[in-house]
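What follows is a single chain, given as structure tokens, in the form predicted on its own.
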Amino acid sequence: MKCFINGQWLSLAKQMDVVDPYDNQIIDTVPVATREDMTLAIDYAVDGAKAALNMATHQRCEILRNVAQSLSDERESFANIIAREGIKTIREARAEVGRCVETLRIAAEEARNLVGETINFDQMPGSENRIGHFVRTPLGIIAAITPFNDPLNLVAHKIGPAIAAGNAVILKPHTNTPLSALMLAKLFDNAGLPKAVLQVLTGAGREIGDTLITDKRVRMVSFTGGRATGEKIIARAGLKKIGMELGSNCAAVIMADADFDKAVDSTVSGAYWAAGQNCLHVQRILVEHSIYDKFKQAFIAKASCYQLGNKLNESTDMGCIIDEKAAQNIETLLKDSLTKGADLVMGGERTGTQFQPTLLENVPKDARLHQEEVFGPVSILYRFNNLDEALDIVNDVDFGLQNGIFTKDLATALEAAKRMECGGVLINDTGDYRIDAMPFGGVKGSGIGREGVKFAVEEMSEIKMICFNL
């Protein structure tokens, strides 16, 4: 495949292979862009931002709707590429395509909802002859940097709102998973998006990422990825808007009065969806003492039925880790916990990029697994005696994206929602639940700002006040 620069599909001098992490088979090749290529793309994006600004609202709506429909028509080919280039099973990939269609449809709706308000200037003595209002205007050029775990829908969560708000956007997809992003760009191209409103450059982040984020003409950096990279971007970006979703170490609290079967089903799914490579991965599972042993056995029984293998096989329940290095990192975190006294309840074995669904208990607080994000199919069981104790454990990490609590007691649910330090609290769901219209983001080390289409559109615009002195 080729890069998409200034409305043209270009082959560059250097190419790189895109491989299936399950079997290392080459799927396709993509260009390796240089700093000079990125600078040229930003040059073009200056004109692209002017073109985007001059697009009527109905034009932006129509393009986004048409892309959503085209994606729906081609959902199986997109799902196949998502599964092959990344870590998802074909069933998980189909779900992602369905969500991406919804994300783009919501973006089309939100383009028409980007409105301002009138201001009563006569509330101030001496301003009786003044009237005015404020409007929301596009920022200009948005830098979008996306991860491997949702290589299509998280791209749409940046491109869709950026276009809805009237911006130009330059996308740098993850090095391992660029194909679905390029396929989506083709749909935008076919839908008649003016050239340079969207550009997609592939290659190494260390080569082109720094050029993109530091250029003063880029007015916002929207990044989803690891915390260490996010902190480097913040340090380098300069005076511009920042949107950061940096992962988490999510918790699920199971009270004794919970719907037991729902709690088991939800936590197993939250622990092992996308092989745990999910910012909403249920990493810590806190179970009230009186049902701990029963819950543990039920969790093991359900998780032990998971089928690993070829991601394109309809019967496969869990895919692979994105690459061998990432799999080794998970192994290192696991060994650290076991060395410090944790007990392995199930799993723990790795074969290449295949990692078994894994569960531990008695993980000490000084273990890295307790404090860090594992980004793999490893979860921890904790026993607690009362809600206060559970919430202390939940909040004992420097992350706060989404957490869940299972209970039938309204007072307990409200108390947990009040005291959990996170961007979202799910009652009788794990934090792994998300729809694409809701506000999404975290506190502490989990990031800055909110995604979710409406909220991203607001982040990708700014207020301009207009006042008439009559």
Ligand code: NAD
The other form holds:
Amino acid sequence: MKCFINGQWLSLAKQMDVVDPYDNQIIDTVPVATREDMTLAIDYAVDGAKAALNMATHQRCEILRNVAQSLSDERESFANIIAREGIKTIREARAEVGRCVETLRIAAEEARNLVGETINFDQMPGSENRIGHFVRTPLGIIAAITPFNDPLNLVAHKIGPAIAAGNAVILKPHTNTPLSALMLAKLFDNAGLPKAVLQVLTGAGREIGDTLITDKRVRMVSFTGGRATGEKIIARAGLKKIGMELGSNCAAVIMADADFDKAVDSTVSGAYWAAGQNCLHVQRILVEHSIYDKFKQAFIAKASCYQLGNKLNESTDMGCIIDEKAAQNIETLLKDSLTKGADLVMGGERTGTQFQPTLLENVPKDARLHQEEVFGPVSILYRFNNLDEALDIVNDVDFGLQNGIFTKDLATALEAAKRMECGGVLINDTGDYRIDAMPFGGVKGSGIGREGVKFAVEEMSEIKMICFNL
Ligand code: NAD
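I've shown you the form predicted on its own. Could you give me the structure of the form predicted in complex with nicotinamide-adenine-dinucleotide?
Time for the whole complex; same chain goes first.
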């Protein structure tokens, strides 16, 4: 596929292969954009921002609605490419496309809701003759940088709100998974989006990503990815708005009074969805002492039925790791825990990029898995005696995206909701439950700001006050 620069599809001098991480087969090639290509795209985006500002609300709505419809019409080909370029099974990929349709539909609706308020100036003596209001105006040019694990929907969570709010946006998708993002850009092109309102450049993050985030004409960096990259970007970006959707080490708390089957089903799914490569991966599972052994057995019984294999097979339950280096990193974290005294309950084996669903217990506090994000199909069981003890374990990490608690007791649920240090608390769901309209983001090392379309639209616009002296 080609890059999308200033309304044109360009193949640049250098190309790179996009490979299926399951079997290393080459699926396609994409251009490797240079820093100069990126600077040129930012030059074009200056005009793109003017074109975006001049698009009437109904035009933004219509384009976003049309893209949502086209995506819905082509959902199977998008699902196929997500499953091939990335880590998801075909069933998981279909679910992502369905969510992406929803994200774009919400963006079309939110474009209408970008409204301001009137201010009563006569509250201040001497200002009786003034009236005024504020409006929300676009920021201008937005840099969107996205990860590999949801290569389509997380792109839509940036492009959709950026266009709804009247901005130009330059997207740098993940190096390994650029194809579904380029296919989505094609739908925007077909829908008649003015040129340079959306541009997509493929290539290395530390090269073209760096040029994009450091350019003074770019007004906001909307980043989703790893914490280490996020911290580098913050240090380099300078004076601009920042949206940081980073990783986590999410917890699920299972109280003795929980709906047992629901808790088992949700935690197994949350632990191994997308082979654990999910910012909301259920990495830590805390179970009340009296049901711990029963829960462990039920979890193993369910998870050990998981079938690994070709992501395109309907019967495959879990896909693969994005590349061999990432799979080795997961192995390193696992070995660190085992040498420090943890017990392997299930799994632990790796063949190439295939990693078995893995469960540990008795992981000591100084193990890296207790503190860090594994970003793979490895979860830990913890035993606790009361809610206080559970919440201490939940909060004992420098992350806080979303956590879950399973209980039938309202007071317990409310206490957990109050004390869990994170951006979202799910009662009777694991923390990986999400709809695209809800505010989404983290505290501590999990990020800054909120996505979820309405909230991203707010972040991607700014308030302008207008006052009349009559
Ligand atoms: P990553 O940080 O390696 O890469 C993310 C993006 O940043 C890629 O497009 C990459 O090319 C680019 N990049 C790399 N170096 C850069 C630089 N110096 N300057 C500018 N851009 C640069 O992350 P990943 O491995 O793709 O994704 C995994 C991480 O993303 C996990 O930590 C996961 O939890 C997190 N994530 C968070 C959310 C969320 O919404 N909070 C969602 C999905 C994934």
